[in-house]
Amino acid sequence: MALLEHPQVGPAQNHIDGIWRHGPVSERRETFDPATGKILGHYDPGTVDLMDEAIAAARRAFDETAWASAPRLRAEVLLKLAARLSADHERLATLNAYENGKSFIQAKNEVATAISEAKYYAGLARSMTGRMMEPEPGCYSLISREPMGVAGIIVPWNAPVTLLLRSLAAALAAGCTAVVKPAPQTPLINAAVIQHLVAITEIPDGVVNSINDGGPAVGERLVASSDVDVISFTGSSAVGKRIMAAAAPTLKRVSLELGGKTPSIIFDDADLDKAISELARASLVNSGQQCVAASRFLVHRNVLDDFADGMMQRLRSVPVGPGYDTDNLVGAIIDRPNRDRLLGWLDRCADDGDILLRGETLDERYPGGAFLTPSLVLVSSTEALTVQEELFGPIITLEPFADEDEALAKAHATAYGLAASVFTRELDRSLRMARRLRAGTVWLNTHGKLIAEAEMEGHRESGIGRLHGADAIGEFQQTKHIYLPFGQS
């Protein structure tokens, strides 16, 4: 055993307009170890007022301060950035362990994505042009591309890091100011990147704002402000249903990532063993509580038996225990609540297939904590609720098919189209299932390689809009034309 010391923090304050907010002592909230149900640390509310404070501060930081203009500048702050956060990898891993649950591998790996994210954008920023054309003689044409305004972005707590930077580098980019609200579960590690971002002297008060979770009202205020100009969030698809709602009043863009059922389509003709190990960790990442999280194996008839056993006796084997034990590869689900609607979901599974693998909580050698080994179920229905229901976290469904065909009528049997994984050894085969798969990313022999040059989008019932890459930029931008007649000499 290889035990992380917790790096302490003080409590997760709120940042308004370059000031960090204390808030009464008496209202402190608490956030807790989910390996162990222990206070982990403390977070000061976000309220209402509080909420208006920072939208204001965001908008006049937009409309009177020169960062929607100053591209360099920009690029410059999110270098900084990435050198601050490269810096502090290994704290910030190990503080991401211990309060969202992850293995510390992981944990690391969420941190180095979130670097990349804030390197890929500083870059970015200096990169964007617009156009100009003469549409008759005598006139120019200019298009250009100008930042929204204040971009509210709303932050789940299963990969508080990565999401946090994949949309504010991309606003911040873009020119636009921001109000940002972490997770209830996931406050101290929000703080501990907000300060690296928000101490470059470089940035201007009220460019970035956070506001902590303090009830629904709060990020309600954030969604429906005619001073937001646009909303980036991550999360559920059911949540993302309710945001596009209460952002219609006012017209904003919504730019929601949300719910994933991620199929892995496995061929008689695939390396088995490659499938195997890479399916085994795409499931098991952040314990299966991840969007693109390899949550659906349809499984070949010829190979079935075969997969089903080996992909049994990798789960078995994987080590599970507090993230911050390094020895551990798969940690905690993120609280109680969520482990026992967990268990609640295995309870059913028994009317939807066969349970061939069953999880189990560790409650004798974690008290407290909030564990739950791999599970896996083979169902013979794609009406089954376990196919249709994120159910976000290790809880596997295996389905056969017998061709193509069939494979992606199972494949598309759910809501959801945000990724989709397909492993076979030949080449036509791989192509042609990645064409008509109606998923925003398809991984062929290996699962969710996510990066910041490559856009992501989520079709169906998973997302509206663009994350990664260069087109993401343009979620947090506006076009306008100038028209300019010059005469004719």
Contents of the next structure:
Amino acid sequence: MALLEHPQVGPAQNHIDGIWRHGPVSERRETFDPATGKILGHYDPGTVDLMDEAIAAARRAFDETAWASAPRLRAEVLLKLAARLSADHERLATLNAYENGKSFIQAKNEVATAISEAKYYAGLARSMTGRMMEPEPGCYSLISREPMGVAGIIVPWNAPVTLLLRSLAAALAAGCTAVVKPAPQTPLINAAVIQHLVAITEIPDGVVNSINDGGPAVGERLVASSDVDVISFTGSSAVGKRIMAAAAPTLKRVSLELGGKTPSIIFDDADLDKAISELARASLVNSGQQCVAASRFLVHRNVLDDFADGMMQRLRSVPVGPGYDTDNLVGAIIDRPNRDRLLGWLDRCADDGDILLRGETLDERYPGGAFLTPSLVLVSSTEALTVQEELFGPIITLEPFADEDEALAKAHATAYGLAASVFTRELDRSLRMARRLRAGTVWLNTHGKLIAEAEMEGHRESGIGRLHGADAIGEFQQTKHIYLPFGQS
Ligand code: NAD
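In place of the form predicted on its own, the structure of the form predicted together with nicotinamide-adenine-dinucleotide (NAD) is requested.
Shown next: the complete complex, the earlier chain at its head.
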């Protein structure tokens, strides 16, 4: 057992216009270690007034500094950020494992992914181009892509480093200034990353601001403000719908990366050992609290028993415990209320199907901790709420199918369309299924790989807009046509 030491960090403050702002000590809020339930640190909550100041600072920085028209500067800042995060990789991963509860290896991968985002968007910042046409002799049309202005970036707790950078790096590369609103569960790791960014001397004050959570009114102000031009939100579909409605009065652009209920389809010709090992890992990433976690196993009837036996063996043997003990591969649920919500779902699963493997709390071993070991539930009806709802935890359904059409019908039976995976040895079938699946990402004989270079778009109620890849830059840009009659006489 290797227990990593908690990196001591001060209270997470708000950052506005180049200055860290602390509130009254009496108003400080606590952040908790999900593995023990004990206080981990403190943060100064955001307020509507602080949010207004941050938006005003971002507006000024956009209108009055060179940032919006300095792509080389933006690339340099993002490269410096990548270098700073790399130099602090272990400490950031440890802090993430403590505050979010995920295993250290997953926390480390998360920071590595964030570094990759920063480097990728640094490159794109220098290679954005427009178009030029001459539709009639001597008449020139220049089509340029301009940064939208102020970007509001709202981040969930489940991957607080990667998801911050996935939006923020693209927004900064495009030339926007930003106001970040992290989740209330993960203010310490958010502040640690923002510290690296704002410490880069070349970045003008006000380009990046960060306002902690302080209740719904703080995020709502960011969405409603007429000085904010685009909202990049990652979170649940329910909140995404509220954000879209709240953005309507100002007609601001919204990019919504929302929930999922990701099916994995396993055919009877698949390499079962490989499928089981891939999917055990992919279903338990971040204790199943990941938008693209494999949460539904759709398995051909011919191999249902073999798959179920092999999977249960795997799920039982995964070491679960505090993420900062490097022996553990699966960490804690984000907090006790969410762990207890999942226990409620397990009670309900008994009505929906057969619980083949029932998850256990580890309360005796880790009193105060929010642990739940994996569960596997055999369900036949897609109408079961266990199938319909995003449970966001280590409860996975097992659903039999007889042929491709039934597999697709079952895969499409929920409102979500974030991702899917297919396991088969037949190339034709794998590509046919990939084409027919209504999902923004499809993995073949693997599950869960997301890379900075490849666009990610939630279909159906999993979202609107694209992050990752070159298209993500477009989420933070608008188009301008400049018409120029020239050289006609
Ligand atoms: P959430 O929707 O509860 O909260 C997300 C963020 O929105 C938090 O910062 C929260 O404080 C803020 N928020 C809540 N209400 C708001 C409002 N009215 N106005 C403005 N901001 C508001 O989600 P969560 O529990 O933090 O995260 C889990 C969810 O995120 C899951 O549904 C998961 O699938 C989804 N998710 C999606 C992706 C993706 O790429 N599609 C990635 C990660 C997580």
